[in-house]
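Take a look at this single chain in structure tokens; it is the form predicted on its own.
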Amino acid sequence: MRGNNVLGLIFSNVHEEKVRELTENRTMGSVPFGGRYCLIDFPLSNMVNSGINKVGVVTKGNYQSLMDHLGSGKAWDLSRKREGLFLLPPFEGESVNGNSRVESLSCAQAFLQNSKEEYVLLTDSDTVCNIDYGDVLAQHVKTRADITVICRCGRLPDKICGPTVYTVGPDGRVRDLLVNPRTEGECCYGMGMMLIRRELLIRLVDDCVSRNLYNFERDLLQRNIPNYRVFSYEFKGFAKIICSGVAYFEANMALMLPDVRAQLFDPSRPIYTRVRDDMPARYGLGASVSNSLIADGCVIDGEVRNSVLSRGVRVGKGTVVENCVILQDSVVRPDSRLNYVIADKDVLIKNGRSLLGFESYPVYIAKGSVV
């Protein structure tokens, strides 16, 4: 993919209402994942690995943590004199249309018009995957498509927000689009990613705004399927849409599987993130760790099984942490027992506490809480 031919746009605030416990004080894009990453690292790294060197991050609110994480974009090689990383905060007042992609694109019209790239790649930040957008562009050009939507074939994920289900012909052309359908069994559903010509996107957004139509799926996509050549690109690798607290927990737990890690963290297509210089993880004499991901800076004196521990987590003596996701700088004091728990950043769990959730309903502890 020619780096100067595709402009990347990432929506960092999408579908936050489905994981409100994790996004109360941060954007969806800055939700921690896998011990050392944030969700936005995946679409951002996928774009950089595909040769896209100009990326705009569209924000709506609560983006302080996102700014802290992204910085100048140096970790993704996007700190440049030309092109690079652009943060696109809301340019207008408080939205009356909620978290509308159409309105966000309308606010970012100056950024789109001043860009010179022929194509725009739109993506949400709530999908964990490792995808080569070069293949998407190659198919887009080959089929002479106006719009290419990236989708998966299978059962709709539980509690997915605003699912889009496509009817695809034998030639890969999209014949119909259903929004929020009652679908049972397998189907072809969207992943929140789309490739489109920049000039066409500007024209479609202007048309929607002039008609007071602000639903991206219904008004920009569904309404224009008969008018343009819309094709689908099926992604067959590992992908997990973070559409609920349970989906977030399951996505972290999936990292215990070697096949998932091999697909998600392909050495030829690395996932980049902001570096935090810290000491290596330290294990005490009585520590026991099995089938877990332990980030740098952790101090483990107890027992950890089948869990994901982020940077700087401390586990005291006599403590058992099992099937848990413990985020950055949290402390679990001695003689505690945790099972199926999601602990946000800077949580303190006192001595002798016992917290037990379930696989389909993990216990969530809010950021900075003392339990």
Given for the second form:
Amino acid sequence: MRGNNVLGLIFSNVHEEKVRELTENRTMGSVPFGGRYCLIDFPLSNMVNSGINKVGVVTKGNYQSLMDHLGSGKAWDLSRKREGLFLLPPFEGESVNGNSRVESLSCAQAFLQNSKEEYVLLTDSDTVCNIDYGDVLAQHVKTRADITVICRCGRLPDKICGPTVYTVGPDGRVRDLLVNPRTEGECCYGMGMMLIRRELLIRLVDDCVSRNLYNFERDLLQRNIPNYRVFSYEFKGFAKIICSGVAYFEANMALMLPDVRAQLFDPSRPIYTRVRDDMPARYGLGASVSNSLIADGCVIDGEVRNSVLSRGVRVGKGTVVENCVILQDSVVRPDSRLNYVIADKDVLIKNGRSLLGFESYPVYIAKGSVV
Amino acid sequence: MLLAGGQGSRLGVLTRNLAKPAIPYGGKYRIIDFPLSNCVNSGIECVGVLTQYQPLVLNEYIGSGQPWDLDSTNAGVRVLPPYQRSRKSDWYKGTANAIYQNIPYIERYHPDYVIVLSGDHIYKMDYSKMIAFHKEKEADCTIAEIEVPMEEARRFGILNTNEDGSVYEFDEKPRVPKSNRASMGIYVFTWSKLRKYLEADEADPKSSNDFGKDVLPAMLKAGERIFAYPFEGYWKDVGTIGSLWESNMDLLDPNVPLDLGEENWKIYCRNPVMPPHYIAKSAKVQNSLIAEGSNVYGTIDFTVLFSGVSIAPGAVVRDSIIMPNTRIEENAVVQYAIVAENCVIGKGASVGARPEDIENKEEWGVAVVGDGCVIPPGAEIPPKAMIDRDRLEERVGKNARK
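Starting from the form predicted on its own, produce the coordinates for the form predicted in complex with the partner chain.
Below is the entire complex, every chain and molecule, led by the chain shown above.
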């Protein structure tokens, strides 16, 4: 177990403003994805698969659905006597500063201090990928780094929220960090994940708080680049940052590609999620499905094309669902037409309705709506 | 007490390495999920599973009982294999002997009633109603019964009852059945009574230690109060290849009253950790049940696909059951077949046939491919055939010599 000496820390609320509709009643981490997952399943499973068995989940607000999803952590094998899953909600009375990640960390001081692991892996929950943190740790140790930031090289994704762009030397050492710069062409940008020595993290957070500096990227990272050995680890596999409604839609659609599925759902590094005990999906007479991802519990009597259907979705006879993401337990009654629609949980679309969006602007239907 | 030790020899290659209750069913379940889920849904939180034949898969599957919520502190599910004692150790000699050997287990919980179940039936039943019936009738034993077609009655244990529902005769597989009310193999006993009869049965050297053959007739003879509890709904014995196949196909028939999607009577199981299944552009899927983790590029009709199955482009699967992690390659045709776990059906191979295409109906039957078989490309597996890994090697060897 390579990651045994690493403590996991997941921020479940970051960048929620970017997918406002989906996060109205939930955290970023509990945004449903890919037919049966929530976004937090990816960092959690990645950590567990890398041998990390103590994970703290930092929450800020709206975390009811997240707690409901995580439960005791059993689904990720994190329901343990020693170590396991820890929920870290905020303390009352702290002032709210713009980017409060430093604040969250200072709230989690006790958790950090009481842990015995040498390193801490910090990650956001808005990135869908299957990454082996064991490799990151190996590089971190090899380069004798103080901080290793995980990044990707390429064009910045559209509408990405306050990206951190790194200037990296040939030895992989980070020379400079810019927050939200104007970029042209390819660059090296952060994926919201980093590995750091636990004691160093505690010290840097204390330092920031004592100076009333609360911006994680600028105050904790940027300010300290000259003082510490900061290295970058480039992740080359499939990754998609959910930084807008369109990105969310595209990330779902990317799952139709066999290569993406093979990388993301590698059977040797499975993505775990909460079990729901649905029956297998049932296809009726006259069902016609092509290029779609369908979860358990669906009952399909109509036509489905290029869509992702979550658990328990029903598609009636004569209905055409095309280029859609339909979330848990939504029902599309007979003779309706849906194109480029994101339907949240428990939506009911009655007989004969017609909803048309566009690729760059999918129609979003809020949780529990009746159309 | 769930009797799960039977070999299920009529299921042939399917039960070679697997006890019958562990056989996959309905896309993601195993047969034992049905009695276990029925217990939990009926409020029975203390279940003993008696195992004997090939228990490895079953033991691993049941584990702590967590998927059925049977991992509580003071109750829960216990796997009970036969064990060595200071005097007279033995295998389970019969159904009654299996319970007899576990009297110490039952006594730990001081029950008033014991329900004896078997692990080879597909049904949803509220046992709490049956137990209430048992109490109301002040019975010593209550046997669940179901109406079967008269022509099939000969295959079952038939209960002949008086007007008040009490049983006066128990006919095990009668040649000329007097009624079509068959025993479902579900018994509720008043524990103090059962214990007495089990001990008496054990003391009788001539007894075959079976509930149907020995214990119930003995109770009847002694004039104990035995009642039949009528059950209405779907119930199927899946002890044969034919009935296992039919029972899976029943899930695809909207007119059959067995709904696994029912919110208030869920069937729980150990879920595979796999992404949702993918249906490709080239695929045609109708009248089927598909579990997560499958990839379908071919044509599927009236088929139950388990998790992790892949169907290549051009492959056709009809009226069949494909168990977990099996791969059907390009242009293979599978019809009226049960293909077990981890098999590969090679390119252009054909397994089974439609009854319409066979002249001599006697030769037709569901073809069965045992677990781990690799059917070579272009090979033909006739209907009614039963292939396991050893026999397949023999056959391939013979063809090579030719």
